[in-house]
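This document starts with one chain, in the form predicted on its own, laid out as structure tokens.
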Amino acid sequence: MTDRVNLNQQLVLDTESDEKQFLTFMMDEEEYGIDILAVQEIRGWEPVTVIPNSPPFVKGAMNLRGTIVPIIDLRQRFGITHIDYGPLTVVIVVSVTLKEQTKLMGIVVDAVSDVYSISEEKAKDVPDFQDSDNAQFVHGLVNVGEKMVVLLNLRKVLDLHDKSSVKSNGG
């Protein structure tokens, strides 16, 4: 009987934990994380249909089982130097709520890294850089072992209609 109580107490403690799971991926030697609950699918890179007059970081769109999914290159979105897509390049298809509407969108990243359970309490605020357009995309910074992971605010990253979050670059 005592074991059962301890097990139940442990279950209560686990459900009260504020840890969330984050899928991490690599870009330019840095590790970024997004809430795993937003991830719908991970696919290898394949050519997409180009959308005329779209921002440079919008690579195009793909047909995912009947749903048209816009594809965003996060390197270009963040102003990171462009590299050619390789065998590790993936598209992470995420579900995000923008302006009270849930949408599927794809983000192109260099490679998927890992899944971590992270307490959002432990995330540190981003240092205040006056001229950084990209600070709004970051939810927080967290240490995982010996490395730092940048937790992203997917809503800000993927809200293409928020003029304050659009970074136009030729990269």
Given for the second form:
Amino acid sequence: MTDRVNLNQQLVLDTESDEKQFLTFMMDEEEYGIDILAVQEIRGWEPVTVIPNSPPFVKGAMNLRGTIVPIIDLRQRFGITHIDYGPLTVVIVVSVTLKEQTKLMGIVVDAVSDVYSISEEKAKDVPDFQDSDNAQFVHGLVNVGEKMVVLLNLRKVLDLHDKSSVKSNGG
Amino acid sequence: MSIDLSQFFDVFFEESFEGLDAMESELLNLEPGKEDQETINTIFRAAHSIKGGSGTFGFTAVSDFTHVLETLLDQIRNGQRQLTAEHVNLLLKAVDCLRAMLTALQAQQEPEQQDANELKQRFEAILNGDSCADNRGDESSKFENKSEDQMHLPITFQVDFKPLPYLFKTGNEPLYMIAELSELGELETRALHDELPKFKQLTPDDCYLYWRFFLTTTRGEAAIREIFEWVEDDAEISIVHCGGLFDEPETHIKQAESLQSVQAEPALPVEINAPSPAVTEVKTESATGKDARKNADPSTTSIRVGIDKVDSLINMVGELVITQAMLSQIGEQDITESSIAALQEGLAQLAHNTRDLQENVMRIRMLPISFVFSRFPRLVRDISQKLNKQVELKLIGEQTELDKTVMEKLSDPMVHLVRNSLDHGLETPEQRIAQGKDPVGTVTLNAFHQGGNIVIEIMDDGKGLDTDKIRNKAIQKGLIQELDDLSVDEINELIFMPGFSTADNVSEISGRGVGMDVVRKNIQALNGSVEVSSQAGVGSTFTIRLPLTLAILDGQLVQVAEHTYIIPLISIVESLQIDITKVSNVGKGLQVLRLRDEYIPILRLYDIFNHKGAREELDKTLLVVVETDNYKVGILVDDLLAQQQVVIKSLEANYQRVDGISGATILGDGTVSLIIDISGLIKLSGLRRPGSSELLVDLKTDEGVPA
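Show the form predicted in complex with the partner chain, please, because up to now only the form predicted on its own has appeared in this conversation.
Now the complete complex, all chains and molecules, led by this one.
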């Protein structure tokens, strides 16, 4: 009985881990990927309302058809030099479950790139970044053709309560 | 065959709680000796539906308990028994007990049986004590835990059950009743089909069959009647006693006689237990009731809405759709002079429709405040009995409407205030007579609308707040210094400080030192305020002010640098240009403005929120004077913009709590604007109350409690 249950679970796991679709986007010449199922929509950048006393990577709040959605600049979150927002700058609205609450948040990235089907098994562990704060945000690395894509752990990226990851950046 | 009944649980609980509320309020109206038939009927009906429902859903504990209750009520209703004060007390306790049981069941827990069983035994003692009228005085028989109808010998009844043709349409199924009958004893069933029409004339959903049953049972006729009671009006039912295994018709007649003799003489209160254990019982019951209530899941509340309100909403949505169609039609045309005029007209209509719709949707959430008020007669009755005080409760403005969410959160603070009034405010009858007052004290609850607010006053004509005592206590607790010169109002205000209680004896009713500060915090969480005014020897009045709804707020838009914020209009006292000559610096960069007789601390919004590019010169800016908890501060802004109603949206839902901000809204141009939380802002600024070392809003106690 228990054997069969285990087998079943394994089967389920196998099918699940088979191939997943990832949306990739560009930031500072690098390609990053997030689980496409977390993506709600992609919008152009528009000015937001500043939330007082918030960390610098929180750009502010946006009206998404009546819902207030906070917008996070991923460059600043990762400590990459800030660039001015241009016509290609997009906001990817994602939903993440943080502490059993599902939250909608927007992330500002340079440009949206592609959608890939990637087997998670192929993802390689992150090499030891040693002193880098950003290591926790990375779920794994995969090669797609010639390119390397960094798969992100959205839950870590968007957990603003995690004090260790709050890094102020003047940029 | 089997239907998942759990989908109806919510409705059942809702209706049962309503029924219990109705029972409670009607019971309080009952005066023994002067009982009104209609009142008793109402109570009986409520008990009856709870019994029926709980039986259907398999909550046997509840239905068994209600059954005894119902039996007693039935006897009172039929005039077989005189109502006594003890009955009323016992019934009230039963209501509490049922409420606790249902609450536990709602939270999917096993209900506490002990209280129920105790009460049930006492009910049965009353019932049995009477039905065995012959051996009254025999103590043991009184407590026999047997219900009346189980004591019969096996008797055979002939039951004729001839339902009217439309029986099925009322949702009744004879098969179930037959099954239930067969549980009572030995059953012989004959189905009679001589009324069955020709096949062509047969309507498939009519009932043409009727039945004759022969039932041999030890249970009485009442048990049979009970099975058919849902269909009483939809069928011809006759129950005839036709002899049985131990055919003793004479004993039956004797029993009937003895019952009649009982009718004649009123039930003696002697049969009821001494009142002292009754008091202790109340305590345990209320305690368990509260616990159970805490565990219940409060998130699944629902609201009953009149169908007319829903219909009018549907109409309005219809109009909205038409307007929308009209506008999109205009949008497709080429722009001409006339189409612009039509567009403007259409937009005006849209605005009108939207406003109507908004008002009506809000009205759905509004309920009369009597939902809160209705629990006080009982509370006052219980407490005044316990305290040996005579109290008259006056309710004014019960029809004042209030948002349901606000109402639910208002209940606890109000209970606290009323308890305080009874315990600390009102004097004992002796003291009142000595002071030349009416021995009966008065507590008045008054609700009315004022502007966009609802105001609730809790007044008593007691001794008022004892300012000396409060002052001494505050010094003792280190809340104020001995030398502080405080006005009477300021002293009274001290009772809202955390950990403050003047009760000499910590009683069950009040005085545990967690009191008024919690009341104030709860009411502030609703964007409201609470104040006290008092006059020694005349009485005290607590005034609660609340916004009518939590969803919409009248706001003043203000500008700071390029940012737009909203200050709730209700807290704004005035807005003015600063006269620099009246501004003085008081240490640590704090400036105050002398405004008439008051000193108003100036809070620079751009400073608190870390915004750059705002105007800093006092003479080029505006000061918005706001008041919270009887304390005024000035908020420095660049400019005042429009005033408008804003719909409150949660910032917390997708982000997190932000200090100094109570929520967000969306302005007409689609941008987000943040709503300022005045007390949060003061806390953020670190401003302290003058003459005290305490922060204006206590930091520690507020932490971790989301606003």
